[in-house]
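Quick heads-up: it's one chain on its own, the form predicted on its own, in structure tokens.
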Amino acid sequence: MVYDVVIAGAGPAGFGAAMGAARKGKKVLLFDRNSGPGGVASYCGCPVFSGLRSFVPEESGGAAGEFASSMQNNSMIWGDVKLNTSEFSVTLIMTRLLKQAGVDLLFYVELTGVKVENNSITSVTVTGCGKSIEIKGKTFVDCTGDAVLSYMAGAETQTGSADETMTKTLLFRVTGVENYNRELCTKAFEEGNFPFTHQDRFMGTPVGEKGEDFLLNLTAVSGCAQDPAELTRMDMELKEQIPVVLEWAKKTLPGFANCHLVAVAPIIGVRGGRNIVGVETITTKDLQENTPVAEPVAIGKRTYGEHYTKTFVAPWAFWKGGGPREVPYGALRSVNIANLAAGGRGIAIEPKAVSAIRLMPVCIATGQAAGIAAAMDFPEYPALRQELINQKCKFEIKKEQ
């Protein structure tokens, strides 16, 4: 069998890509090394979708809105700005939606090989349970987060420094928090001599279907997420930080005295890593000057520079002005592999600026646009735009106003 669209990586971007391609009636395969879809939300312990503010599908549009609508009985909207839920619920709901859309799913496999002929990918090889499987496709979408498929295919990529790609974290969840008050906890954090100086901002949020647990994002380490040895080192350092942070929280944060650990993310959370070099690359200058986007496919933001490795805010951070900015079609297209697109945080963007497009709803949106484009064999923009409209995507700022 030759699939119309093969998608590597089943995180939010891969979910969006598969939904977008399947809605065009194409034969789609989505594969991932984990046991199901969800990516960072499910396997890095971060089931928090900042920017999903409503269960009404039209509010977010496209696959993001469809996901939010389906989560009504499995989540809550916290602070009117983000959907908070559980890892299991993310995987369950995404799996149901993908199956309903007719997407073929393959999990527990690692990408181990890519064949390229005449600047186009012809097949990928995945390995799992001692078996190697060749998957042939007409078009491919890289939603691995770190542009792994692109890199293995010989596509041009770029990788930022450890500082530019932000801190790596290991999130953990506690229960037994009483009468949580964010203002009091923030004040206590600022005055409480937190044991790790690189973290200078309180980061925590209730999670679960009713906010019964509490997610803490206070561990932090610096390193290269494209090196297995570095990932191993960082993982060990982060695990050692968790008991220290937990004891500090019990003694310092209001309402945390009787809390106890219930879960630790099995995989490090990586905010930035490797990106494709695209037909068009989003730059810090684009975001600062809000340069017009001729062919928008999704909406990100203009601000960038948080989660620096020494403090929360990076020296190069751009936080003034803010507001949204559209993501251009060219940022999804590989500059040298003809039948390859990217979705999620691996799209073409200057490493320092990656936080402008990395939040999960934006990843779903860029993934959906990439999936649609691949299903249509990368059409000229007017045809793609019409299909984005058909799939009720929100991709133009003027429609937000």
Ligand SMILES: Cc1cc2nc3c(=O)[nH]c(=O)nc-3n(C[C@H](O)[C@H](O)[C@H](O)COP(=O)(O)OP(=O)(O)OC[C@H]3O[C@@H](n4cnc5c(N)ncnc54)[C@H](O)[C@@H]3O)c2cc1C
Contents of the next structure:
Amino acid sequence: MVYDVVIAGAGPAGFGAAMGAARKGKKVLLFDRNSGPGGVASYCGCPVFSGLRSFVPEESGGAAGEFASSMQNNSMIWGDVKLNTSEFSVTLIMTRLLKQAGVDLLFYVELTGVKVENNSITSVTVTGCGKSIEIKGKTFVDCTGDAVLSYMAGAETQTGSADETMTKTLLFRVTGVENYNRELCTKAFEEGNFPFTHQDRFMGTPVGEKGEDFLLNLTAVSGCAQDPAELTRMDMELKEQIPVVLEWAKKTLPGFANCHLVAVAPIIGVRGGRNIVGVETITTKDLQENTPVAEPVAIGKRTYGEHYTKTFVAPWAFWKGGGPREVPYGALRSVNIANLAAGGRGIAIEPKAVSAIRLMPVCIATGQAAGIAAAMDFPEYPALRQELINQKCKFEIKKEQ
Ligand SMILES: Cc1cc2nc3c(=O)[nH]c(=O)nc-3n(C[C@H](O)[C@H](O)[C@H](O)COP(=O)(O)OP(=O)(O)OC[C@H]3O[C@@H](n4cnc5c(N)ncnc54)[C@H](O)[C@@H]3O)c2cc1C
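Now show the form predicted in complex with the ligand, given that the preceding structure was the form predicted on its own.
Below: every chain and molecule of the assembly, starting with the one above.
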């Protein structure tokens, strides 16, 4: 059997890609090494979809809007602007939507091999439980976050240095926070001798229904996330930071005195590192100058380099241009592998600018556009644009009249 579209990685982008491709009536396979979809949202402990409007799902458009509606209809969200939920709910709802759309799902498998002939991928091999399975496809979409499929296929990729890419984090959750007040916590952080130098501001989010659970986003290390030995080192360092941060929080943050640890993300959270080289690659210059985008497929933002400004290197550290910017079709297509697209945080953008396109709703959107493009065998832009409209995607910034 030959799939029309094979998608590696079932994070927000892989979810979007599979929904987009399946809606074209194609035979689609989505696989991941985790036990279900969700990526960082489900397996790195960050079930907070910034910018995904839970109470106005249609504002998100496309598969992101469908996901938000379904979460809302199943009472699986808290809060009113960002979509704030649990890791399990993300996986459950994404799985249901993918199954309804007719996508074949395969989990617990790691991508271990890629066959390429005449600059096109012909099959991938995945391995799990000691079994190797060859999956043949006509087109492929890389939603692994770190362009793993593209790298293994010999596609051109670009990797930012440890100092150029955002820090890596192990998110953890506490319970028993009383009367959380963001302003007071921010002030306490600024005055409170935080024990590590990497952190430039207070980062945390109430995640329980009444705000009694709290996601602390205060551990960070620098390093290369494209190397297992480095990931192992960073993971061990991050685990050692957690008890130190927890003690500091109890002593310093208002309302945290009686909190205690309930969960630590099972996997290190990686914000970026490796990206494809695309037919068009988004640059920091594009973001700063807001160069017009001729063939938009999703809406990201112009800001990059946010968070951990102390570990970013000048002159490009934290440039806050503000406002949205469209993502071009060319940023989803590999420059040298003909039947390969990318979605999510691994698309063609300078790695140091990745925060312009990495929020989960944007990843769902670029994934969906990549999935549609692959399902249509990489059409000219007008045909893709029409399908993005058919699938109710929000991909163009409304111009002032
Ligand atoms: C600590 C942290 C906090 C964040 N906070 C927020 C937030 O509050 N709001 C927000 O919107 N965004 C947030 N983000 C960003 C956002 O979560 C990610 O940018 C987004 O999830 C990227 O989506 P993706 O689908 O491109 O990649 P990922 O979510 O990374 O998914 C990639 C998937 O590919 C799979 N994969 C990779 N390699 C292989 C392989 N070889 N074989 C099989 N499967 C593979 C992985 O298992 C994973 O499921 C945060 C990120 C981090 C790290």
